[in-house]
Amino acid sequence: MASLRLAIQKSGRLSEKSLDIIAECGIHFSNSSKRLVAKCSNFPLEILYLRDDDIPGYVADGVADIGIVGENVLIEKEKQVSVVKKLGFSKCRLSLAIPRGEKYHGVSDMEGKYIATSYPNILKQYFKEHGVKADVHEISGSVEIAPAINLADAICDIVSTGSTLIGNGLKEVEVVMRSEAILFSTSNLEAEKQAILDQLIFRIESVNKARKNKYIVLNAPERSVDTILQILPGMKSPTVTPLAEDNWYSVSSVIAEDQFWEIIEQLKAAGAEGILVMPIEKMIL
C-alpha cells in the first residue's frame, strides 16, 4: 500500500503545532527530535523532519508527497507545488520597519533606501506593485540589527508580536503580507496518494472545526424555549429534551467561538439558566 510522505519543519512552534494537528487527527507517530523520519502506526503516512526553507524544494521534486510550511515561506520559494490548505494556525504577517525616531510618510518613502530581509522575492514584488524602487539586500538571520549596525535603513521581516522590534528599537510601518500554516503538495500527486491526503484533509477540517466551535447545554422554562431557539444556531437545528419537572426544557446545540459571549448574554437576558459550555473534539458535518 501506498504511503504519504509529510514534510515538516524539524523544530520550533510551527512544527510543534504541525505534530498536535496530526496527533489530533488520531494518527500515532513517533515523536522524536533525533529521529529525521517517522512512521506512523496507524494511518499510510510517513512524517520528514527538515529545514523549512527546504521543504517547497523537497516536495516540488517529489522527494515529500505534501508539506506545511508557513506561507511566506512557501511565496518566497516560488517552487511549482500545489497549495492544498490554509490550516490556521502560525498566524503572522511579513512587515517593513524603520527606526523608531524616524518619520514615515508612506511606502514611498522606501525609495531609493537599503532594505533588509529575509524575504527578497517577495519583498521585490510588493515594491514593483507600489512603484517603488529600493535596493533589497538578502541576509538570514538577525535581521533586526541591520539599521543599528548601518547595513540598512529599513527591514522586512516576520512579526507576531512586534516585541522583536521595539527591543531592537524598530516600528513596524507596512504589512507586505499576512501569512499562516499551508499545507501543500507536489503537483502530479498519484491517485493513490491523492486519496490519503482526501482522508488526511477530511480529519484536518474536523479538528479546525472542533477547535472553532462549542457545545452548549442549557435549562428553560417553556415559555422561553421559542426566544432560545431563534438566538441559537446549530448543525442543523437545536435539540430540545424535556426535563422531570415539568414546563422545563434542556436545549444544546453548538455555537462558534468568536460569537461565543454574544450569545450566552442573549440566551439569559432570554430566560437560559443551568448554562454549559463544553470542548468539542472532532466535528463531523
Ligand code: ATP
Second form
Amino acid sequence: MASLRLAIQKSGRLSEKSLDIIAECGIHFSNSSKRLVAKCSNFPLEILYLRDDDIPGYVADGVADIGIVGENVLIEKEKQVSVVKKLGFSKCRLSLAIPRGEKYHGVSDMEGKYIATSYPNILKQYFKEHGVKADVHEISGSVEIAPAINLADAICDIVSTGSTLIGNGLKEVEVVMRSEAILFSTSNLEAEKQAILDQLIFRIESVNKARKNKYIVLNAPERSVDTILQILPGMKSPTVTPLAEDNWYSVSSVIAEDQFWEIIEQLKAAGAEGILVMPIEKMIL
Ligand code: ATP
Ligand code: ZN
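Can I get the form predicted together with the ligand as well, since the one above is the form predicted alone?
Expanding to the full complex; the earlier chain stays at the top.
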C-alpha cells in the first residue's frame, strides 16, 4: 500500500507545531531528532525531517509528496508545487527596516540603496511592483546586524514582535509580505496518495475547527430559555433538556472562541447558571 511522505522542519520554529498538528490528527509516530525518517504506525504517512529551506525543492522533485514550511520560504524558492492549505501557526511578516535615526518617506527612499536579506526573490519582486531600483544582496544569517557594521543601508527580514529590530537599532518601515505555516504538495500527486492526503486534510480541518470552538452547557429557568437560545448560535440548534427540578432546563451548544466572553456575559445577564465550558477535541460537520 502507498504511503504519503511529509517533509517538516527538523529543528526550528516550525517543528513543534507541525508535529503537534499530526499528533492531534490521531497519527502516531516516533519523534527522535536523530532520525531522518519516521514511519507512522496507524496511518500511511512517513515523516521526513529536513531543513526548511530544502523542503520546497524536495517536494517539487517528488522526494517528498507534501511539506510544511512558512509561506515566506515557499514563495522565495519559486518551485512548482500546489498549495494545499494555510495552517494558522508561525505567523510572522517579512519587513523592510532601516536605522532608527533615519527619516522615512516611502518605498522610493530605497532607490539605489544597498539592502541585505535572506529573501532576495521576494524582495526583488516587491521592488519591481513598486517601481523601485534597489541593490538587493542575499546574506544567509544575522541579517539584522548588517546596517550596524556598514554592510547595508537597510534590511528585509522576518519580524514577529519587532524586538530583534529594536535591539539592533533598527525600525520597521514597510511590510513586504505576511506569512504563516502552509501545507503544500507535489503538483502531480498520484491518485492513491491524493486519497491519503484528502483524509489527512479532513482530519486537520476537524482539529482546526475544534480549536476555534468551545462546548458550553448551562442551566436556565424556563422563562430565560428563549432569550438564551437567541444568544447561542450553535452548530444546528442548541440542545434543551428538562432538569429534575421543575421549570429548569439544561442547554448545550457550541460557541466560537473569539466570541466567548461576550456570549458568557449575555448568558449570565439572561439568567443562565452553572455554566460549564469545555474544549472540543475534534469537530466533524
Ligand atoms: P532551518 O535551520 O531549518 O533552515 P531557519 O533558521 O531557516 O531554520 P526558523 O528560524 O526556524 O528557520 O524559522 C522557520 C520559519 O518560521 C520561518 O521561515 C518563518 O516562516 C517562521 N518564523 C520565523 N521567525 C518567526 C517568529 N519570530 N515568529 C513566528 N514565526 C517565525
Ligand atoms: Zn531555513
